[in-house]
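Only one chain is included here, represented as structure tokens and corresponding to the form predicted on its own.
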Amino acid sequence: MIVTIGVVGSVNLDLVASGAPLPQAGETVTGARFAQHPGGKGANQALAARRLGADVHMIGCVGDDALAEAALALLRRDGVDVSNVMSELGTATGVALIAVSPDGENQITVASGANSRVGPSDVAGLPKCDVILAQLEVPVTAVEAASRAAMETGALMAINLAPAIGVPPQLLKDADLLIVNEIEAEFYGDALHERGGLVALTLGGAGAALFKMGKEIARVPAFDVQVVDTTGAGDTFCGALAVALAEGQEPEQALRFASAAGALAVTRAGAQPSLPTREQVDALLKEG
């Protein structure tokens, strides 16, 4: 069964310094290794869903600079439809500055650039989808437009509430699925559960849980894997959960599928280069 996922979100180029301790405020550390990879929460989630077998359409914006093609490279290579990713004249492509410690933890600073230009009119380019998936690295007005499009077409509306920022309460109420980590869950509090949709909570090494109307309906432990780089693991979880629910998987099965995908993503460096295939996720699930 091939499902269709529409992603409204950010496209970045990740500039990564890894292997050195994470600096404290005012501190300089040396000895890191440098690499650059395509990234951005929107692009990461789109590519994750694509590698897991979905037909994926991306809505976003890049600049007219030399970074744009590098930021889109893996989306193009893997067959994500980027025909509705706009190029904004006189604007820089979004960049994420990422520091990764020897044990895989990270610190990320994002310069949004062209991502801030994504607007409601861009969402009109989405075809009919089974799921529309959005995050908060693009303007909230674009996410609201995506939510309206989901209601009009009958798509499941999923929002990864990252980064944690204030949003109109109605946006939370209208969503069919909200995805948060522990920090984001604390930020939004009870507002996450004020309607009948699902709330997925990622818990790092403690696994993940799924709630409906404030009551836990599923929980899975974390998979035991060797952590190399946690960058992109949450985005992989989001893309995988969207695919699983669109396929009609039961809540606990879908949560386990998404957790397995997220676990595989931490075993390699980089956000998009680390995203697993459907075969790899199925193999990990079979291993248990």
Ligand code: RIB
Second form
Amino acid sequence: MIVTIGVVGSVNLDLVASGAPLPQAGETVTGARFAQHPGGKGANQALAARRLGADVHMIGCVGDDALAEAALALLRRDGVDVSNVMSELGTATGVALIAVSPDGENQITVASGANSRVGPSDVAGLPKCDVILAQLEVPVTAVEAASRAAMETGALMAINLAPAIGVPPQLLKDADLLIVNEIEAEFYGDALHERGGLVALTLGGAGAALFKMGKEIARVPAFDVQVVDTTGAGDTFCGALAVALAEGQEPEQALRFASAAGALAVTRAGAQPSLPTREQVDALLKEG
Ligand code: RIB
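What I would like now is the form predicted together with ligand RIB, since the data block earlier showed the form predicted on its own; can you produce it?
Then the entire complex follows, led off by the chain already shown.
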């Protein structure tokens, strides 16, 4: 069964320094290794869904600089439809400066650039989808337009509330699925649960849980894997959960599928280079 996912979100180029301790404010650390990968929460989630077998359409914006093609390279290579990713004249492609510690934790600073040009009218480019998935690295007005499009077309609306920022309460109420980590869950508090839709909470090494109206309806433990780099693991979880729910998987099965995908993503360096294939996720699920 091939499902269709529309992603409204960011496209970045990730500049990564790994292997040195994370610096404190005002501190300089040396000895890191450098790498450059395509990233951005929107693009990562789009590619995650694509590698898991979905047809994926991306709405986003890059600059007219030399970084744009590098940022889109893996989306293009793996067959995400990027025909509605705009290129904005005189604007810089989004860049994320990422430090990864020896134990795989990260710090990320994003220079949004062209991502801040994504607007409500861009969302009109989305075809009919089973799920529309958005995050908060593009303007909230675009996410609201995505939510309206989902309502009009009968798509399931999923929002990964990352990074945590203030949003209109109606946006949360209208979403069928909100996906948060522990930091985001604390930021949004009760507003997550005072609504009819689902809430997926990722708990890092403690697994993940799914709630409906404040009541836990599923929980899965974390898979036991070697952590190399946690960058993009949350995005992988989001893309995978969108695919699983679109396929009609039961809540607990969908949560387990998304957790397995997220677990595989932490075993490799980089965001997009670490996204697993369907076969890899199925193999991990079989192993347990
Ligand atoms: O979630 C990881 C992503 O956050 C990185 O790829 C980076 O681009 C930032 O958007």
